[in-house]
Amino acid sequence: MSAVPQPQVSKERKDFYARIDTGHVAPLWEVLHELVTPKPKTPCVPVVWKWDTVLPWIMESGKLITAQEAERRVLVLENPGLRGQSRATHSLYAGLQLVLPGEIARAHRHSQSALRFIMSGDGAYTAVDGERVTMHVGDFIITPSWSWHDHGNPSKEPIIWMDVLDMPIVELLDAQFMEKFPQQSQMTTHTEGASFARYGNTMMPLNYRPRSHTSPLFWYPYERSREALATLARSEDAHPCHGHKLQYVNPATGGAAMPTIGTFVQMLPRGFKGTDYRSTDSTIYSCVEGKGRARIGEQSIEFGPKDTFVAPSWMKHRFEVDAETVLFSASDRPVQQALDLWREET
């Protein structure tokens, strides 16, 4: 189902087009090859973003600018098929925060739901809706939308994660809303670790009701999620594709911890080589431990801890590392999966 471009069009043609544009009208023929095509066609491009790179202008920005004057001293990964869009995929905007000692990023709350990946410092907090905890390296932190969140730094070193939000996506809707909470800080109503021994431990509060399509549990620890792969290890033999890779999931049901955000962990056994893989989710990847390649489409990534890199849709990769290594990855599958558009290829 594809027109065939046309290299020349008639006068009458022509006529024809301009008369129905002066009433906002346009023929189909001559873009269905644009819309409907025969693959995935993103603009989202294989780009890496280095550690060793971003931290000294990460730090740089941290002289150069409070939390409080930024809101959030962000700086945005923006791919490179993208620029001036503030998204490191079609669908998902990325970027790397910094929270200074002493510092506060004040309260607020947004339509979008976001996701926090801590890439390095330990002792600084989250508070969402009322309950904080304390944030370590590998940990992977829910912000769900329209929940009042703020962050804080009362440790001795700088904090450093990477937000994933579903930015385009609700831009698209024409959904986006944003309130600020009206004091810095909100106040702590719950003791620290609460939602973890309620959701954390294959149990569940006998009267629970889902408020919401996101995880009741919104602190996931990397401590639990690296024992987890390393059990599946030893256990059981890599797939060829993911090693052993498992998804983070909403307790109370089994899904996505996330509507909008699919968020999933792997490790690949030292030596490992993979073999191709594509899927229509443009995923984002953040490397935890071990360092190795990706060869994405035509391009080879090389990364280690803390890089960060893309594989756009439907472009086959594979991996091949020298150490053991653990990827923590995000992307838009579940919104693919809900609306039955979602496949992959191994």
Second form
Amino acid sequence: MSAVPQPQVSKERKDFYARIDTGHVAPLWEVLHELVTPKPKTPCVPVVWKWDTVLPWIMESGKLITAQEAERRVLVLENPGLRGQSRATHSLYAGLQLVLPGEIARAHRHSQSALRFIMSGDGAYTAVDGERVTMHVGDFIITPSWSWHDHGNPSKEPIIWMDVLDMPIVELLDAQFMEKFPQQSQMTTHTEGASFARYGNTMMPLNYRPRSHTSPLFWYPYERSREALATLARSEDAHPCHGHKLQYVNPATGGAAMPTIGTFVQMLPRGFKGTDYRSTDSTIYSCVEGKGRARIGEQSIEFGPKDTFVAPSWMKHRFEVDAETVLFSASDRPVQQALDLWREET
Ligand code: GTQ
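Could you drop in the structure for the form predicted together with ligand GTQ? We only have the form predicted on its own so far.
The next block holds the full complex; its first chain is the one shown before.
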């Protein structure tokens, strides 16, 4: 259906293009083949950020700038196919944030939704709309769109987590707002654990009325996810592509925990040799435990604990692991599903 690229353009057509160009008009047939393609044509490429490589740079950033000066001291994970655009995939931003002992990353809020996936450290907190949560390695924490949030580290060790934000999606829609809170930290108005008590035990308050599409539960502790995966591994066969894989949900609706970012956790049993899988949602993976290889398109990526890697849209990928392995992952799947765009192939 799409027009083929023209090897050369006649003088008559060139003149025509030049004339209509002055009126901000252009011929579709010169670009149709790039606009409507037979399959996804993403600039995103497979990539791995090894923890051993980035950790020294993260710690070095801690000497160069304070959390206060930086507002957020983050090293952005830029996909090699999207350099300079602050994106890990075409639709998602990812970065590694450092908060040193005693530091506070001041309170602000923005239209962008964020998730925190804790990589290293223990005892720091993030506060979301008046409730603090203490961060532990492997925890998945949500900062919903337009909620006040600040991060603080009263512990004795640095804390590092991965941020994933829907910045490119919000930017595409030109719907971004941002506001700074008048003080460094917001007031704590809820007991720590209150949200988990209300929504984290397959129960919810009688009068619950959703205020947004984001899960009212904003802390998904690793301990729970890990235990669920271990039980699943004993009770079911591993899926040939995914091993034992769960999606994080909004407990009040059963839908995705975040409206724009799909989040998943999977366990690949020791010796797992997966078969090829592809889906239209480019995915960011973070290895929590174990080690192995991801074959992504033509590339073979070795990964171990705290390594981050990307599988681009519609590129076949499979896993092979040496030890029992746990992977957290994030993609734009809920957006694609809401728009009837998402496809997968096993
Ligand atoms: O913690 O609020 O990585 O606003 C980028 C922008 C983190 C945050 C990022 C942000 C934040």
